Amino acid sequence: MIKVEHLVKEFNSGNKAFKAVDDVSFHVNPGEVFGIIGLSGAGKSTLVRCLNRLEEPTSGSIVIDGVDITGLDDKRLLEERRDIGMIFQSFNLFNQRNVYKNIAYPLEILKKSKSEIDSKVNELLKFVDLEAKKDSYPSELSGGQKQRVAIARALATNPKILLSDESTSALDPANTEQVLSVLRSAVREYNMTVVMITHQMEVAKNICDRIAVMENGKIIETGTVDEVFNNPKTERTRTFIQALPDEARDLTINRADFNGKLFRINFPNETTRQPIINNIAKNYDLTVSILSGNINYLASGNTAGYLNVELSGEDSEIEKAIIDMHNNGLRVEEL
């Protein structure tokens, strides 16, 4: 569906060139929700704007359904863009148009008939659950409602691809979940492929099939949600995971308050129900104290669990217990 190879986007500042996107390559499969996560300034928004050439790439290729859009003239590019919808953090609605007319706008540009427009707009109003708001104006809507209007407008031309640039960043948790629910439904009902830009790992874990982590203009890690959560390869990715709301409390653990050794044990999906801690206490001469833990439920339907524990005993016994856990598919990190 999407294949990006060696993409570079440079900005010139005085005599210096800054690479906001630095030799990035990745692919997105049809029907997939592909997340690109990174801190502000990582280059992710510039990257997604290159995918429909709102930003002109400096070099590299962007192939969508077999067409390299980097080589298209303006007329062909406009045609290809009809298959690429986009939603933004700031909603970008027309304040002087009501909900109905905001959704109708791209169909009016395509000179669709009034009956076609009416049929499609009413279909989308029902899809995003805003039929009662069709005559309301953006100033009368909540943030979540505005974003659902923006999604409906992006879907009006039946695009194959939806680009989402921090579309939930300005929303509270309840509205975020509503928007994610609409996006999940769009993937199923409209055969959409979604590229989602976010700095929120909470969002990525709830909707994405695969994730790419960006830092300093480069993709530093890519994998399925399960792979990234259960076996993060970079410190940046671990930081994102540990910043999740249900995990942030663990950052207050002070090593000096404990006599034993502290470990974080990560449980991949197939191990979350195994009596690992019970087996350690039974098979080794160790005292095990559970300090905190949680199970994250991922978009794939799988889980990624963790426990922070204190192991007290001889170093040799601790080492044997850790080897045993590794052999059982667990990842163990000393805190």
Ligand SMILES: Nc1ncnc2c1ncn2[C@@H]1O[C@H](COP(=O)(O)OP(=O)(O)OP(=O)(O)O)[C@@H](O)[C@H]1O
The other form holds:
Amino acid sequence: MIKVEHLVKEFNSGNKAFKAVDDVSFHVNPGEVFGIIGLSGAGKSTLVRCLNRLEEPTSGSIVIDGVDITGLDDKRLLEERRDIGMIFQSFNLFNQRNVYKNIAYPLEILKKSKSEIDSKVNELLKFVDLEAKKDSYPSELSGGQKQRVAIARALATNPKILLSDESTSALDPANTEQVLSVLRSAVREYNMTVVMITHQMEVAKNICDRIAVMENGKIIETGTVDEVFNNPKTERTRTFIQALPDEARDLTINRADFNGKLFRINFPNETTRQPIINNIAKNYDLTVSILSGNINYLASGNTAGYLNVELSGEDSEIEKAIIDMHNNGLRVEEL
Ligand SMILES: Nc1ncnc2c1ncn2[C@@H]1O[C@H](COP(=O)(O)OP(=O)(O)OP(=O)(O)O)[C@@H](O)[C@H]1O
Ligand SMILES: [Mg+2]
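Previous: the form predicted on its own; requested now: the form predicted in complex with the ligand:
Below, the chain from earlier opens the complete complex, with every other chain and molecule after it.
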């Protein structure tokens, strides 16, 4: 659906060139929600803005549905852009237009008939569950409602792809969930392919099929949501996972309060039902104390859980227990 190869975007600041996107390659399959996660300044917005050429790439290729969009003239580019909807953190609604008129806008531009516009707008109002608000103005809506209007407007021209740049960053958890739920339905009911930029792992774990982690203009890690959670390959990815609210709280442990060694045992979906603690305590000369733990529910329907434990005993026994856990598909890190 989307194939990006060796994409570079340079900005010139003074007489120095700076690569905001630095040789990035990835693909997105049809019907997939592809997440791009990274810290502020990593180059995420610049990257998605290149996908519809709101930003002109410096070099590299972007093929969308078989069309290399980097080579298109202005007229063909406008046509292609109809296939690519976009939503933003700041909603970008027209404040002088009511909800109905906001959603109708792209269809008015395309000079669609009044009845065609009416039927599409009503369909979309129902889809985003805002039929009751169709005469309201943006200033009368909550953040989540505004973003749902923006999604409906983005879907009005039946695009195949939706680019979402931090669309939930300004929302509280309840509104975030409503927006994510609408995006999930868009994938299901309108066969959308979604590229989801976020700095919140919480959002990525709830909706993405695959995730790319971006740092300093480069993609440093890509994988399914399960792979990334169960086996993060880079320190940056681990930091994102550990910044999840539950995990961040768990890491406030004061190591000096413990005599034994502290470990984090990560258990992917298929290992969740193993009697981990029982096995260690029974088979090794060790005492196990549970400090904290949690299970992350992933968009795939699978889970990625972890337990933070204190193991007390001889180092050699601890080592044997760790090898045993590794052999059973668990990943163990010393804290
Ligand atoms: N038009 C521009 N001219 C010069 N530099 C730019 C321009 N747009 C972005 N940059 C720089 O490119 C880098 C990447 O910016 P970008 O907005 O893509 O980051 P981001 O990952 O989206 O960050 P955030 O999470 O804060 O939105 C930053 O260092 C930024 O200052
Ligand atoms: Mg950004």
